[in-house]
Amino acid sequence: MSKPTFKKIVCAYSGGLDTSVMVPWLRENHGAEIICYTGDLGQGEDLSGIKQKALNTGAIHSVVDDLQARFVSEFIWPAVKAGAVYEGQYPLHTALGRPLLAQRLVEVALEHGADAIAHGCTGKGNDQVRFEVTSKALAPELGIVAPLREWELLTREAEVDYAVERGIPIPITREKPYSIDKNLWGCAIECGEMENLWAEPPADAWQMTKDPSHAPKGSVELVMSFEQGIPVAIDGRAMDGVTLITYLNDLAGTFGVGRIDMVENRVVGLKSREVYEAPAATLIHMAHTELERITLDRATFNYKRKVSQDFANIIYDGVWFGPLRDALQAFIDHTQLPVTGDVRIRVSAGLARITGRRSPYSLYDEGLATYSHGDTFDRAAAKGFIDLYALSYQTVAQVRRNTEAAIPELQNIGEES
């Protein structure tokens, strides 16, 4: 056994293979004390139940908090106002819940005198930059602990057989080895056949949403209610965060809606195959940016698409706590708040469109829109906007086409573009 480096270190456990494994390891090659903090982000998890397991695995305390409502309130809410979704797919469940999961892991760290914190992510994934980046920004004091950057089990199978031989029960098998990160705002799925790309992930890794050819005939219509952004009310019935979004996943995953498989490119440099499942947060981003779309002028839903972008890369780059979110999310906040209204959308197998939008702070001036009856439009004005727009375009035309002799390349400009 190797000199121990921490006395006490309190480890981010989730139950699954690698935080089942990571206990007896730290244990055997650091000698310290081991707390198992787990915070409930919705995963579905028997809270008792992930307790007394690490208890039983080695720790000598357990930590367990319902974080779903601060998930909802703090991170979640925040990510749905500026519209983050990573690479125009992935609506950052497990990204967005690193970040409050390492700060719990901080503060729990100080509360119990620990001089380290220590973590289960991979060497090559994203989630080590989230946790020891918010770590840093939080706790700089802190110690870092990495076992799967260390440790000489280097695949899943010999994890497998590293708990078998300790009688540590784990939540997957040699047969279906994949990895599930669940929590209220989606499932993350990976590794097995989806490491191959060409490959069609399994019908059983799925945990969220039915498969779109089984689902229910016919559809279903809901209005989903905003107020300054956020979703409060399902068919004219208030629900608190946590409640809409339960209500949504169901719903949706019922009708196979909120399948992702992608492949993205990730913080360390490297592409990975991800397959995620979204479904309240496929409906809750498509009727907030609808939403937008009628109370956000022209210029600002443009300049918040660019916001959004940097929102999600700040997101899914692990640095929630940096300066540029606050002061980004001071931006997000104010676009917000005209942002209410109601979005009509119809669900069926596979698919969800939006049927209706409206607001008491709607842009859409159906007197200047319409071609019918009541069209308030000045078409008198239209010859001298166009004439405007383009002179600067008129005037570059007229030079070329003036010294096209004296700089012959300027001839191909035009038909190269």
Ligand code: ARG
The other form holds:
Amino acid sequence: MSKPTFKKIVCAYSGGLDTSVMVPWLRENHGAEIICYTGDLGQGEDLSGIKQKALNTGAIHSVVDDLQARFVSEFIWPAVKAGAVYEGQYPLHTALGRPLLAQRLVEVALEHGADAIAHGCTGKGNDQVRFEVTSKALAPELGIVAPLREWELLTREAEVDYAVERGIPIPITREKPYSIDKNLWGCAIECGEMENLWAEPPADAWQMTKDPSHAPKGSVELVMSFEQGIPVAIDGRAMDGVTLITYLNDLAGTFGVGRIDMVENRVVGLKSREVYEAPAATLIHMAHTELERITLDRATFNYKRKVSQDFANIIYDGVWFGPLRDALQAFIDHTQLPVTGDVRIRVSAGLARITGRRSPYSLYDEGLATYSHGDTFDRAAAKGFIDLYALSYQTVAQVRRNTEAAIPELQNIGEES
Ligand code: ARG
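Right, and the form predicted together with this ligand of this protein, after the form predicted alone?
What follows is the entire complex, opening with the chain shown before.
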């Protein structure tokens, strides 16, 4: 079966070697005109020359967007409100960026009458899933091309030769030993050495955080203020989302806070060792959960913890634009109505600790909680409560005793052997 050809393809373009080679490869193999798309998610790279670079590789057009504000308001804040952290550790920065980039690829494709999108993800990772599921969910009629899954250019040298043969300028960068995916919400670092689970990440792998042993002496304290689950100010200074996250990345990064070294379960079935840095995300999730501890009632707080896990899986699994995310987000948004207030955090070398929390909607009642003067808790009511609360367990014990002869195994349950 011959592969489908396309007339016009919008290609996710970073300016790196893979995506630079993709442009001529797509033209040759699909006979298509190529539009390059680059989104700024706060990766901290200078994108000023990227349009020209894209045109020099043979694209007919280049679109470059600053997506940072949209990334924060439409993706990061919902993830914060949800408490979405994958497998207890990964704040999902890459996973949150993909649906937005894919959404923009689709929008640009439809605007320019293109019939396909293309991305530079490998065939082994989660990112291909996220790009393609998003595209299919938003515009099922668009074709999708993943050159890295198809082409024969299996080494860096082969890619360079391919470009040189065609007179395509290639990025002249020193060969980096690390594969880095960075945005405003964090950074993922991969390299051959770290595929050995026992090997410590090399000191120069870290991009956003200082080694905690080189952190400033002492500590700093900050107060993070939230409105309905969203951080809006630091130390009383109102900040927009991009500024606030950038500020916290710098501050916590200087103290070496937010380093994560984990083994995670990929969607495509394998386990992978991942090294992440997420200084701002670490502080924000920590403070947000703390505020929920005082503003949400027990049942909602605990129920929402289960929803957090499901929401994190939705993000990780690439199904952001599905009906379940919409439904869970409606639930989450409702829980966030009282999540307004301040959290105080002390940051020192490699460590962030909560030292205070307050909210006009706090459910904490000092009169009920105190063990000193002014206690308003009715101790006498505790006895009746426990009598009824324990009733079913008492009944079980009684019945087991009476049926011991008939079912002896039941009698041993819960006993040491
Ligand atoms: N394992 C993470 C994820 O699947 C990070 C992936 C990093 N991506 C990359 N292209 N380097 O979300």
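For clarity, a rigid core is taken as the largest C-alpha set superposing within 1.5 Å between two forms. Positions refer to the first chain, counted from 1. The structure displayed is predicted, hence computed values, not measured ones.
Asker: Answer yes if the Cα of Ala12 shifts by 2 angstroms or more between the two forms on a rigid-core superposition, and no otherwise.
Answerer: Moves: no, less than 2 Å.
Asker: Using a superposition on the rigid core, decide whether the Cα position of Asp235 changes by 2 angstroms or more between the two forms.
Answerer: No, its C-alpha moves less than 2 Å.
Asker: Comparing between the two forms on the rigid core, is the C-alpha shift at Leu26 2 Å or larger?
Answerer: Yes: Leu26 shifts by at least 2 Å between the two forms.
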